[in-house]
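First, one chain by itself in structure tokens, the form predicted alone.
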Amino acid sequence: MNILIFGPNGSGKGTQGTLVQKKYQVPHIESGAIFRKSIAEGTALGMKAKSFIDRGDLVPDDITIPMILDRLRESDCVKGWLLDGFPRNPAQAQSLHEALRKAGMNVDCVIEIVLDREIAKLRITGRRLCVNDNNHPNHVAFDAIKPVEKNGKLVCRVCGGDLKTRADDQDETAINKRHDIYYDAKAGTMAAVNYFKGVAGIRILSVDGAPSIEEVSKSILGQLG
């Protein structure tokens, strides 16, 4: 099965993503990371996007959608993928869509995390990521994920490890920023949903973001079947 998943930042959508892909047993794929390990094995595409990124632009898309299809042919994707992070926009979706038609794969779900924007913010702001996993879920508002005090200081609730927290889930101006990319739905992430909601034979699996972690995932998994 292959997926795009989508969510604002404080959605959960890592969380969910990992939860899926322990089920369907398809790689998650986040687009940062197709670009760092491009980068790292210094690959030709890799170091065209580096080019860019030294100079804080953004990688074209006709570098970028390669990237991610050489990534999407790689072995551990023959059973599917769970793509996450691309695309932003509706004309990053529409070619990429073409580009995955072309090189013979389709997009058979696109998985819609909804939450209210100032829910979102909110749980940006309390979240703390661990520096062993960052896919270890801990919030300190929120009961059922709070990380635990040991020697005096809060820790991983998974693992124990060392928590941390990103400076730009403390920076207002920075949140608000990536949200209103996020949500924009005529030239933002939403509508890159909305063209594959337009096209069709792709199923839109559009859930509430809003209740708890186990909630969430029992209402994907239990759509996807």
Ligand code: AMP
The other form holds:
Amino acid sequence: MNILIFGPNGSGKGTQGTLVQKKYQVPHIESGAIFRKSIAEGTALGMKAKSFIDRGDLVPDDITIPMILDRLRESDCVKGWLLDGFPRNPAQAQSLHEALRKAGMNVDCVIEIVLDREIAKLRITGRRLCVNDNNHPNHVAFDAIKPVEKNGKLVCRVCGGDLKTRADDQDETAINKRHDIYYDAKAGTMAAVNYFKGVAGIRILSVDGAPSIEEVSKSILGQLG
Ligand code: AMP
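Given the form predicted alone above, produce the structure of the same protein in the form predicted together with the ligand.
Time for the whole complex; same chain goes first.
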């Protein structure tokens, strides 16, 4: 099962992606997480990507596209994958489609989490990242995934690990830039969504991202069947 998941930053895409990943037992490949790990490890890729990420810009396609296509060729991807954060523009969509076509594969399903831009923005600033596992959901504004308090500080509700914020989650200019890119239906991520909506044979699930995390999960998992 090859799945693409789309949603603006702040739509709960990462949280929902983790649930979908568990259902299908395929690797959850997050382009942003790959970059963040590379930055933390001080690799050449991380050093190249950091300034773009800090500004809220896309990392250039000549870095991002081969990175993701190489990742999809790794052995854990033979039974499928869930791709999150890629493609983000028409060139990435075309490159992915072309690479899959050459390998005799296709995208089976596109999950699109639809959310108003203002709501998405409000949600971003409250999220916290667990230092142990990026897929442990924590958000100060949502009761269901509120971090817990330990020794006077907030820690991960799943594992008790320390929490951090992403620099680009606290910078309003960077948030606006990322949303400009996401909602751009001509050259941005919505153009990539529409690209795959136009490819025959792909199942498209469009889900309202405004309700609670549980309701959105129910809607996605219910439609996946
Ligand atoms: P995310 O965690 O998906 O919000 O990604 C964080 C940042 O990583 C983005 O704001 C971009 O700077 C960079 N990034 C992630 N995915 C891509 C992509 N597909 N193309 C270019 N840059 C990306």
